[in-house]
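Consider the single chain below, provided in structure tokens and representing the form predicted alone.
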Amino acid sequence: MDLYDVMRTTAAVREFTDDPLPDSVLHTILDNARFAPSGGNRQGTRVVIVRDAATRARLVEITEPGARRYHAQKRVGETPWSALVPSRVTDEEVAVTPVPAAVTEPIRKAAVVLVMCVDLSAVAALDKDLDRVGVVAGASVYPFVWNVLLAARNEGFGGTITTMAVAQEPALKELLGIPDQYAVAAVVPLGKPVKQLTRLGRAEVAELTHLEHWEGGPLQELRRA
């Protein structure tokens, strides 16, 4: 496929088909996606591959925590998990939230489930001392992440980045055996869409930029010669 026909096209993948995703196919998606940068070049992702189902059965057990305050934050018209913004939501009308089978089910039911994660040791947070919440480490794995769904996409299969599971890190890091320096960045389900999108809604160039300062802006599309 065209680089941007994928990069327009590759949507959030939930609903699978049965078709299998063979190791083959996976190999190559992800011998694409490790191209991805990351800080130094020191590539601090690593992947652990899961097919199991008793496996993925205790992944939707530490999802549905998380996944339950998020809808339950939701619901009352709340940013869930707001790092700006305290929750008035209470823990007892978190108990009582349900979780969609649109969170769960992609773990269940696609044809394998990435858990992707990064060594913490090799990032360079150089927004740890600020106080607000830390994003700049991320840079050395979200491109990967991103990667995989591209190279997926460009070889017929889907999935979304998912990251409940992360409010539960210390079951997750033991159901799979992962070490103390690396952190949990995201799950990502891989399988055959039921239906691949087309066509997605995104905000346009001008919502997005300010030019010189952030009262400047926008960038207007000019015509190439």
Ligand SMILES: Cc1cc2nc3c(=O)[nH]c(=O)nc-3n(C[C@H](O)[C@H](O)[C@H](O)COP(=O)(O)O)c2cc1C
Contents of the next structure:
Amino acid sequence: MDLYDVMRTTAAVREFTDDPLPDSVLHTILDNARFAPSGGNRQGTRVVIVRDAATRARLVEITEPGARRYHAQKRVGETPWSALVPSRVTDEEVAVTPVPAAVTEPIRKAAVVLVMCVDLSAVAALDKDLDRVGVVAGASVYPFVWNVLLAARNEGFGGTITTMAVAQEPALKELLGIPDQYAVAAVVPLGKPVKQLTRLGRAEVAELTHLEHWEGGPLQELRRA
Ligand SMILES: Cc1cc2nc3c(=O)[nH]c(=O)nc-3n(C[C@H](O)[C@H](O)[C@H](O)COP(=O)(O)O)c2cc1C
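Next up, can you give the form predicted together with this ligand of this protein, since the form predicted alone came first?
Below is the entire complex, every chain and molecule, led by the chain shown above.
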């Protein structure tokens, strides 16, 4: 596929056919994704490849508490899991919130589930001393994760970055034997999409750009020379 077509049509895929994703194709996907950048080229990303049904069933259990809170907050109009705004949702309200099938079924049904980890001992977190949630460490793993999804799209497969399970990271690490110094960045179900979306809802360039200064106005579309 053309690169721009891949970039513009790599949607979040949560419904999969029964088609397998053979190890040979998975190897091709990872063999291309590994060219992602990382801070200092330290390449601290590791991928646990899960196909086993019992492991997936446990992954679903681990995913549910984070997802339950996410959807309880979403129901009342909060930004779920906000690092800025405290939640007003009670534990009792969370406890009675159902977890949608769209959260659990991809983990059960995708051809394979990739658990993306990053070695925190290899990451330069330039924002670690700031009085806000860290974002820089993620930049050493998410380019790899996104490359996996781009490569999967190119091979006719798809999936989604999911993060609900990370709320229970200790259980996740125990399940998969992930060493202490690693953080889990995402759980990515991958398989053959039931349907392929090709028109994604995204902000225009003018909505997300500021020329020279935050007050500087947007970059408008211009005819290229
Ligand atoms: C950091 C991050 C976390 C996400 N977590 C989840 C998740 O836990 N579960 C899920 O179903 N989708 C998750 N998504 C997928 C987003 O919901 C999806 O990318 C977005 O809604 C755009 O969907 P579209 O590409 O189909 O338009 C996540 C995406 C990102 C980038």
